[in-house]
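Encoded as structure tokens, the following chain is the form predicted on its own, with no partner shown.
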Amino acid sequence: MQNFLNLCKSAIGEEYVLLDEDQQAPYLQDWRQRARGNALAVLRPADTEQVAQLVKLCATFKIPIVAQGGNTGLVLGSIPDQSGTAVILSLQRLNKIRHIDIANSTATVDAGCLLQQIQIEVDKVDMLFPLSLASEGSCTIGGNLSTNAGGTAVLRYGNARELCLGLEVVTANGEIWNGLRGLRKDNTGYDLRDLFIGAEGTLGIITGAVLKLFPKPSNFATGLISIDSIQHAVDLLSLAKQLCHANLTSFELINHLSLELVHKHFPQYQRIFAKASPFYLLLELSGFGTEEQNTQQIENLISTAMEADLIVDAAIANSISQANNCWALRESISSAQAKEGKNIKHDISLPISAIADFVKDTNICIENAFPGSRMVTFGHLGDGNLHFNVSPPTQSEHKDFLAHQAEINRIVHDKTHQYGGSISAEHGIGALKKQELTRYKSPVELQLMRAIKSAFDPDNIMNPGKIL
């Protein structure tokens, strides 16, 4: 092993081969502080060529590799297991914006670029990269692509896969595939790009990407709406699509407890409504007309919805600060739930038409099995993605409640499957859900996935133990 480590030091420099336990610590701990892995070393290459050199060495010595970006994942996909036999290959030093092509509406970037960094740089040329996540100041675009991240603007712009035109990837044997093509049409065989996106580093290591850019909207309209049922939220979504068309950018569902936890733990954020409702919707429209036109559109939507008895109350942001306050309420839910204590998270997707029945049915099942459980339900209703989280009953021991995680997962995931949904919408499978995957994927799907894994990574050194 010392020979391997010496060769790594020669390839990238001794200071970028981290062997000290304290130096390795931030790379070994998962984002939610639930698990900690062990690593032979943390390797920090500076560019794609160095990544390729390191992967060749790992292939020669049969050393497992866990590629890591910002380490913000929620399914234990970006940390190694406890064995200490794997290396973590950090992409954080690959952080350059290589090229912005305004005429082609693309940006070519390193995989280690922070999502927020990309947003800021393209904004300087009056363009928009619309992928938006609560962790955008910490997550990297390579990680976003590896998990096919979604976020709050999927309704209008699509998820990470739809926002990427080309990739640069280091394969499991250390070769570099340069697929950095900024083409919107390229029908020349199998789409390798789509195989690597969402593969969580199990097929190869993404080192660069060509991203789609869009014209930057000139104005926004933001509204928070209180409603009395999810079915009314679904009906309102259909109405919003009819009346707002392509301007409808975000349509976020927030249940009562989610909002109350935010106000409890982040009292600096202003309450919008004096009277509580079971559910709330955060809407955003963005467009290229005047601010008055956008405001008129959302006012027309609210007025029509009021007449149809779909909403209880509504508030339209009259300033940037008010809009920011509305978004802060939404983006602070996960942090508020963490401050409240341990919880059991689910990242699921469903046909939008099935969401109301799913929530009602599943809430009853959880309450019957675990009385007093508190449901923190929120997410991207516009694309059918719910964060269906379960917090312990008030005054209960959180540790005791977490001991029932497998049972609660089974209720939620079985119901998700029953209603035609997926147990992972945007977080991935990682190590956390790989056993669950075998329950809900068909034997044919699993066989095809294993065949792809074997073809791309015959020695199983790329993020082993994840997904499959």
The other form holds:
2 protein chains.
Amino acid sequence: MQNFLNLCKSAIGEEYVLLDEDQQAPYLQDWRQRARGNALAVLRPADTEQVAQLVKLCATFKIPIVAQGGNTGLVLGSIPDQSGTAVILSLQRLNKIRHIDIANSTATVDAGCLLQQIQIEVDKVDMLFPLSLASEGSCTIGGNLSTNAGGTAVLRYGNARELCLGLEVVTANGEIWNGLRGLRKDNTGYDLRDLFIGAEGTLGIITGAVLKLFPKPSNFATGLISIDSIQHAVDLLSLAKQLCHANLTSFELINHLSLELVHKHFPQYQRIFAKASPFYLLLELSGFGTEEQNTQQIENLISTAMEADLIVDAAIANSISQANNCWALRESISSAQAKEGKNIKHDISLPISAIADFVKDTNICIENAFPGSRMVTFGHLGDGNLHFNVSPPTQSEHKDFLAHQAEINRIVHDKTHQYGGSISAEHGIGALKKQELTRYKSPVELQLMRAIKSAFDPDNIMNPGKIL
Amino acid sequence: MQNFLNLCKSAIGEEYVLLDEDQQAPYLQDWRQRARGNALAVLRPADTEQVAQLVKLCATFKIPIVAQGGNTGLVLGSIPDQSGTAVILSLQRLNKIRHIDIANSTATVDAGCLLQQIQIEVDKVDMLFPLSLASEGSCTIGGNLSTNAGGTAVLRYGNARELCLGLEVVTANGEIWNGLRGLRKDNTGYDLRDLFIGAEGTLGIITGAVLKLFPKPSNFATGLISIDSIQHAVDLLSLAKQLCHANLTSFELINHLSLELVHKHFPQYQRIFAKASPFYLLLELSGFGTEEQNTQQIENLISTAMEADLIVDAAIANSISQANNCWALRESISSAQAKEGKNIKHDISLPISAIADFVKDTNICIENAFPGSRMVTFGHLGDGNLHFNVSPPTQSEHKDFLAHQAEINRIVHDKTHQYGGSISAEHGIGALKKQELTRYKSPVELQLMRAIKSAFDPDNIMNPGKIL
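Given the form predicted on its own, state the structure of the form predicted together with another copy of the chain.
What follows is the entire complex, opening with the chain shown before.
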């Protein structure tokens, strides 16, 4: 083992092989403070060549490798187990934007670039990289790709997978695959790119990527709408797609309790509607023409929906600060729920046509099993993704309620499966949902996944114990 | 062997096991009449269950299987070799549209549905399935997915891969994987869907799919533009993306010779510009508002481009028949070139920023090696895909020229590779480009592809001799 560590030190420099407990601490702790792993060492290579050298060493010594970006994952995918036998390979020092090609609408970046860093650099050349999520200030693009991150603009621009044209990957035996192609069409063999994307570091380590860029919108129109049922929200989504087509970039659901928790714990944000409603929607249209045209489009949508009796009330932001207030209400839900106390979270997706029935049905099941449970239902309705969280009844002890987490997960995930949905819409599987996966995936699908894993990583050194 | 055939007959009915040479003929001949294979039998199962039964029989008897849709492929991917040891498994009888889900914007279809059939059924519910290509009246969606088909709307809507949410696949051991999920977000393990898409039937047989639908545009604005260089065309593309963003659905390049061949062989089509230009562009904007708004948008683009000296002349179609005339000019290029005589075709893609230099450089190389060669350069410039075809010099014999096919391919493909491009943008590899693949792919990429093939199809019975 000492020999292995010495070889690592020669490969990347002694200061980048972290052995000290304090130095290692931030790499070992998961972001939600639910688990902490142990590591033989934290390795911080400088570039792709060094990543390859380290992986070769690990392959030789059969040392498990946990690749890590910003360590902001929510499913315990980027920390090792507690055995202390694995190394963490941090990509943070691979943080260069290699090239922005304006005519090709692409950016070639190191895997360790922060998502926000990419957004900012691309913005400087008047373009847009549309991936956007709460942790964008600390997550890395390599992590975003390894988990196929989603976020608030999937409705219009797709997941991380759809925003990536090419990859550079270090394979499990330490070879470098240069697939950094900036091509919109390339039918030359199997789609390795999309196999590494979403594989959570279990098949290889993403070290670089070619990302798709888009024209930067010139303005945004933001509206908050109150609505009396999810079915009406789904009908409004169809209408919004018809009337606003590609300009519709966000369509977010907020249930009444979600909004009330925000107002309770963040009184600084302005209340929009005097009258309560069971659900609210946050809509955003990206405009490429004048601000007036964009406002007209959202006004037209709202008046058409009013006439069709789809919506109860609506408010259009008249200023950037009003728009920011709407977004703050949406983005503070998780924090507000956390301030209210511990709760049980689900990251699910459903066919949009099934969402209304799913919510009704599942709410009844939870109410029957755990009367008084408070449903904090919100999320990216436009792409079928709900954060379907459950808070304890007001009068009950949080820790007593949390003891029922497995039962509540079972109700929600069984119902999700029954309605044709996914038990992990955008967070991945990691170690947290590994057991769940075997419940909901067919044997044939699991067998195909295992065949890929064995083919790419026969010694099982790439992030072992995750996904499969 | 007789035993195998008898078991096939019991599985799907005697009339659907074609042994007769005349009956087999259309399945054996490739679409471009360049090659003809032989088959033990042509099997025509009725549904997914029957496909699975047949694959199980083939697995037991180690009989190679060539899955076939409309047999319109261009790379000899859907016909067997000449040994006569393989069966052709035709998906044509799996031709039901299973379900259209309007609220979810999806259609679930059998693999043997004709592309056009899907377009028409979806149109009836006022939605759009945007995949569109020349053979849409005879190709099947299973073939489109197996080859990750492209076509004229990739710029806006993506390839077949990006238009598919879920698959049903019969694996190499005859099991059915039901991955017919209609979800926009689903991060539960490896991306099997995108691995089967584009695998040309070498990993399994696609029997069904969930397709993404879009709002149907209410009108189209079509323009033909004359332009003096490819660099200006690329600059115009950037401008068009900025000004028209998602409304820009087609951006097609036509060089002077391409257009002249069309006018020579199809005199029924109207000439648009009196004055010749080295290049022309066909633009289409899909409108979701009024026709007037859409016309304004294309007029605004053209006047902005005129002021920037990017374009020489422009004509906007004033009627559907004028728009159809523009499209007929574009879509008759291949036929016109065929009427002119045999020629050497290339289906390449490049980073858009490299196209102008690539064309200049490659034209010089071909002119030096084969003086007088006539370049028929056209294609989907908006997504970097050129059909970079070479016709013989006017005075030379076509067959003498065709003898140099390998040398000309080498020049074009080496240059494509040098400029970061792909030697097969949208047609795939099949048997035709298998050798080429080993020249341009890195050993590590080939090795990863072979690992997948061995893992999924260890006995090599799924379309052997294709891709790898």
